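Okay, so here's just one chain, in structure tokens, the form predicted on its own.
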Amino acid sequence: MPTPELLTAELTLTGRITTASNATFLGTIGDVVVVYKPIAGESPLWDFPQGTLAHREVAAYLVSQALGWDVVPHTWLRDGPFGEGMVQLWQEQDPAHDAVDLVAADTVPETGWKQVLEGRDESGRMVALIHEDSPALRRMALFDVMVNNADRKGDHILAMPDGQRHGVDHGLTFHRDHKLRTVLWGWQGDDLTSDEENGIDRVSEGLNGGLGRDLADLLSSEEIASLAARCARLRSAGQFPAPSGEMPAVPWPLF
């Protein structure tokens, strides 16, 4: 839980993040830098109920906490200058490193990276979408499968100086239908590790206890049931899934 100050002290806006599709602001609570996304600034979507994206962001944080992998920065609901919304601790990422990249197809590194797809850029040159092959990013990929993330773009992955990888922008998650769109397909077909299996088990067990009660304030009962079913399927399959269904496998744009 956030501290009482983070819940009740004045949230002062210092700027707006104009690249976001929904109203997104940079602000401070005391000396703490935060991101604030008011529910009133959410753009209507055809496939997600209106006014629920902030709740889904908080739900994603709760699942991340249950996993114990620190995928999602501290996120909570509170009032702000434009009404109730999602507030998340700002993260200063490493400007010298990107966990996901688009490179010339003939320059893909032989080790340390996974290639997701290959295609032509606007100039007709062959390029490849790649992401790093790291335990932290692999855990994020598994998290995305569990929460059914429909929008894991490259810029939604923050490479931290200490090697941690944080995921942000989780408004398009927890849909009852299969919606997985991600740039993190490099481990499809790989067997789950014992640590990954244990993480899934922690979420499954939590859904029958405190996690389930907390998510009930944020998601519908059908969405929580779908989350439980995805966890069960992952555990039964014992490996990372491959793209399936008619949905595009990657978001657009990729970044």
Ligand SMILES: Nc1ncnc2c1ncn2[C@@H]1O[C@H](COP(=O)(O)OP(=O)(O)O)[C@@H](O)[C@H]1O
Given for the second form:
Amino acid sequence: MPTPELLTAELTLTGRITTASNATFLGTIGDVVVVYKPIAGESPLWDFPQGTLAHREVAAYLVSQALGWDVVPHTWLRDGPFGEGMVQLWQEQDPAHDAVDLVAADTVPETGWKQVLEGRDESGRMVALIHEDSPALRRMALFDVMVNNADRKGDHILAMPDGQRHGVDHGLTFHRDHKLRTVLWGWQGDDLTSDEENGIDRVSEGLNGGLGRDLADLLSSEEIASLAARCARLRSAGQFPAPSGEMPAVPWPLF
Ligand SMILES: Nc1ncnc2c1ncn2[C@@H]1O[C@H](COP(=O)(O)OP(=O)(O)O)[C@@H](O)[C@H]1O
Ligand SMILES: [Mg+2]
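Can you now output the form predicted together with this ligand? The one shown was the form predicted on its own.
To see the whole picture, the full complex is given below, headed by that same chain.
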């Protein structure tokens, strides 16, 4: 739980993140910098029920907590200048590093990176979409499978100076239907490590206890059952899934 101050002290808006499709603000609570997305500012979507994105963001944080991998920055629901919304701790990224990149196809590094796609850019040049091959990013990829993330773009991955990789923008998660759209396909078919299996088990066990109770305030019972089923499927498959072919496997735009 956030400290009482973060729950109740005044949230002051300091800016708006203009690239964002929803109403996404920068603000402060005391001297803590936060992102604030009021429910009232959520754009209607054809496939997700209106007014539920902030709840999904908090639900994603709770799953990240159950995993114990610190994928999602601290996220909670609270009141703000435009009413109830999600608030998330701001994380200052390393400006010199991108965990996902688009590079000329003949410059893909031989080690340390995974290639996801190859294609031509507007000028006809062959380019490759690559992401780093790091344990932190691999855990995020597995987290995305569990929460059924429909929008893991490059810009939703924050590269921290200490090597941690945080995921943000988890409004399009936990749909009952398969919606996984991600740029992190580099580990498809790889066997899960025991650390990854243990993480999945913590979520499955949590769903029968405290995590399940907390999620019941945020998601429908069908969505929670689908989460449990995805965890069970991952454990029985024992490996990272591949794109299913029924739908686009990557988000658009990619960043
Ligand atoms: N907690 C955070 N810390 C640092 N940067 C963030 C954080 N949340 C979002 N951002 C930055 O702001 C951008 C827009 O936020 P995002 O959550 O994607 O909003 P929207 O739902 O409107 O698309 C992100 O791509 C990311 O670069
Ligand atoms: Mg976004």
